[in-house]
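The chain below stands alone, shown as structure tokens; this is the form predicted alone.
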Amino acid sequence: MEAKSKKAGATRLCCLCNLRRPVLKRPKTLQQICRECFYEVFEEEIHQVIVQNRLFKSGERVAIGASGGKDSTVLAYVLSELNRRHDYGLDLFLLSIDEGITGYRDDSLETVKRNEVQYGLPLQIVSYKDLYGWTMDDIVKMIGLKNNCTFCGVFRRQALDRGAALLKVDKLVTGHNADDIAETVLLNILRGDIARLSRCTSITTGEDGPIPRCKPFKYTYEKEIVMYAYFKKLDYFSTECIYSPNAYRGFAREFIKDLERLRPRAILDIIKSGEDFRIATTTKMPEQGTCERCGYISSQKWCKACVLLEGLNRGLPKMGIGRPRGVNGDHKKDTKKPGPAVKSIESKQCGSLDF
């Protein structure tokens, strides 16, 4: 009896430093450890991964991609750390796409203004309205709410580029973590996607077009990113977009997340899995090239971004949705003579900047 209640009474200890009571058991690997430890291995876990896979090189201009939320402000908190630790010797930048939505973006970007401060890093907004000439708010007001994450995805991409090019930066960094990959592994298989999924595990994209794209966190659980954030009390902006409550994705996250439940590894052997995924010699890839419009990179005539925006301009938002059709398809049916909002497009094109 005695025995078991010193048992009873023994104080559980960081299974790591074994000197302070844990906090927090890591969701990665299940270890009961004290908040200086998670800090540790999780700041170190991310440096590895940076070095591992050679991510930068001493003197690049590196802008971080930045929405406000717990992702891109846990990287641009870390990466700053980082770079000043390990003499990385990168100039950072924030980067924050204003997609035009009232009561979300506007909100968040106030949380990135404060974030340009607390950091020291310098901050560029780059806005839809200014590229293309419309915003998410405009857009859902033409094609209501089933196919707008649709839109907002090729046009965010693409201004993201545009941005990082006004910056003149030699990389982009991405916050898109553990989870995120995992679910576009699964999206990418179920919709067939064979040119998506042959590179979507790469933690560098993009090396052939005008600016890579590096993703950190690729590794790293959303969960343990929260837990960062929390801990180390950053300010970042929480809300969910407005827009997206129905996205196909959604769908895709609780399945890993219901994995994750049963599993914890079982993300991390997603992620393995689309990695280890080879694409058969038979199969035909899409030829990359540039877009004759914009000169955006892009397999079609034109890139995704000037059909959509054709579309949005001629009234007929749905024409560059599903199977190509019009410009870079085989149908011809649309024979109607553009009005007036053809002058809008010649002089507002797909961005306003050349590649």
Contents of the next structure:
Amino acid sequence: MEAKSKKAGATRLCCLCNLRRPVLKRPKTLQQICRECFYEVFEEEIHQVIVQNRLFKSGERVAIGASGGKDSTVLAYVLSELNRRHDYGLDLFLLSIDEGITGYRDDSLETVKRNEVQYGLPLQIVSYKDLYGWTMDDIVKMIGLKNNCTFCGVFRRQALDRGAALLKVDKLVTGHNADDIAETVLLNILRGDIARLSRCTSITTGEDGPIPRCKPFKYTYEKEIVMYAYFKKLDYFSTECIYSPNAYRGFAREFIKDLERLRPRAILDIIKSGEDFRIATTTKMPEQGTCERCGYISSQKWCKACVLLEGLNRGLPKMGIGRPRGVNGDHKKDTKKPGPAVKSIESKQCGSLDF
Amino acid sequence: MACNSTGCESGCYDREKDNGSKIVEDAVVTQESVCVKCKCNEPMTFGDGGSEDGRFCAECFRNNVFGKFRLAVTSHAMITPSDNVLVAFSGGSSSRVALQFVHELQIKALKNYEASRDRSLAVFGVGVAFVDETAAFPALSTEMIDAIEWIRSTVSSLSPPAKGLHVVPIESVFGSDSLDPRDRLVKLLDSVPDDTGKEDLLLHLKMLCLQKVASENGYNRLVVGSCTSRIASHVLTATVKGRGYSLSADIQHVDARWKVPIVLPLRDCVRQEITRLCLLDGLKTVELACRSQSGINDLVSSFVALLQEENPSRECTIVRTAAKLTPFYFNKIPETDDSNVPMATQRRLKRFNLKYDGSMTTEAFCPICNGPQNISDSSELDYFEEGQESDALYAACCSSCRFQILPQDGSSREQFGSFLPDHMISQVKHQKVNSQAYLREKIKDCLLLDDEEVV
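So the form predicted alone is up there; where is the form predicted together with the partner chain?
Next comes the full complex, this chain leading.
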């Protein structure tokens, strides 16, 4: 059936507009459509997600988490396009995090700098080195290739919030796509994290925190994002993080790729399941407070970033990894000041940083 | 170091002092040679490459598995003296163990009955049911004859007390007055476009079949041998098919949404334990090649097997996570004021009630999979035409069955509906359809605005 329609391409028409020749099969629905219709349906679906979930308000300053990868590049492109086309009235910015990974991040940052020019969006870069005194290269040298994603993820979350505070934005948007969210749902089931399971499908999170974040690509397939970037010839950096091969998420990712081949809609079905899980609201949710050391939001006495940093600075790479032994490990008893390698920037309150 | 250095006579302590490294040979000599539980018998080694091998003796291992079974039965009041229990038997290891354990409980109850002076507590009845799926898998017909023969002899060996055996062909789900049930089954399955949908529909039909056997023969409990491993796979398949809402209904110890409540006494045992127990006790099993090789269910099983290799306790973590989801009001044996039920049982039912959703809301159930439906699901409906069975069927089904089981176009759907067992169709008619359009019908003479303008 497939081969026949490819050969007889001249006689088949795009099933949406019935005018042009189809040039692709839509990953989400397997419809055979032309480029123009693909752009239209791709952009329109995202616009509908934004409108139906009331993601933005006119006049808001919004930072786009930009890594230079396909998700954030397409996000920046589509968001500025929709902002113009539908008059969202938003002030858009690019916010990039430099984790200090040679041969990966330094290259992708060049891409973001080009995006700044191409899309006309002001760029802010925040680095782990300045913020924490450690680059990911340094961290991996110390702790090896297991658990490094934990460090990077925790540090990045805080780095984004601090960057957003610097830009004085009202909201942060990230390029998390449907595949990412489906993977996270599966991961949380596999790892027994019911609290995270109840939060991970929310399109907007952190509304009661410093900066709310939202994911306009929640229902957008990764394959379609790649397709869009490919056809539009968007400038993006396409290598995987050099430290990621051992991540547990890889299991879930492989499984979802196989699943998508059998049944494309399964990705959305996983997200739907995640949204529908009957999780009692009285389920023990972490109570929100602030970190004693840096003032960032935290459910424990010290925020995770501070715990991990303390571990790094004291040469205890396992601190903060795995199940806690006591409350917040044993750092409470330590009243010594952190070592000289640590800059004083870490103890500054979130939002009070000057560059 | 396994040895206690002060009492050790092998001299390893001195050697360790010398070169500061762990001496492997001595560790082997002083390895556990007693069961870690009772500390007297020799531990069993199954040599199957699984976890916890060589730690427990045969007796402690067995007691552990049977203990989990018995705890599940008593704490959920699964089997009580006045009950008549039907054990769903597939020939596989889990159902074989379930049958064996139920039999042992029955023997004990019989012993107590005969020993007691007043004979107050009756012995519960046990029957066995096997569903013959030859109509769906014609290639199995020769294998099936041998399998059924073996099942008959196995069940008759499990007496006293004697147990009734019910071998039912799957097409009996259509009732005795159906014209050509085998042909109807084939037509029904052929009209399902999706492979996974076909597999799942067959499972639903099998359950209906078991329910029919149970209620027609006076049983009031259906024992299903699902183990932790099977439930872990089910958690993932349900998630992947968009059935997150109804998942918590399927994985509890008790499922009373059916006429004959289903109980899962082996829910807390992993497949490895069950396989080992079959080996230990010489319990024979038969595996019929009923599964197809493609589809989502198989993909998930392979995925779980892969995860298990990486971490042998992953299945348990999956089930533990899913167990934190809120169950439904029907996930417990219903309390009863029946005078036949002993007072002790009634008290136990009250005491061990699972936490449930508080409100005794009548959920809408999908006529095909019997899954409870989220209200928002059924309000997605944008049309409801009375008199058109296929559309009523579409309206009543959950979104997962709509996609993977129902044919896509109206006329095939109508034909499909005509092949379905009567029981499923009657569900459609009697269901309280919670759709916008249905409610609109009721109040339309009082509405002032048009369709599109109403929010």
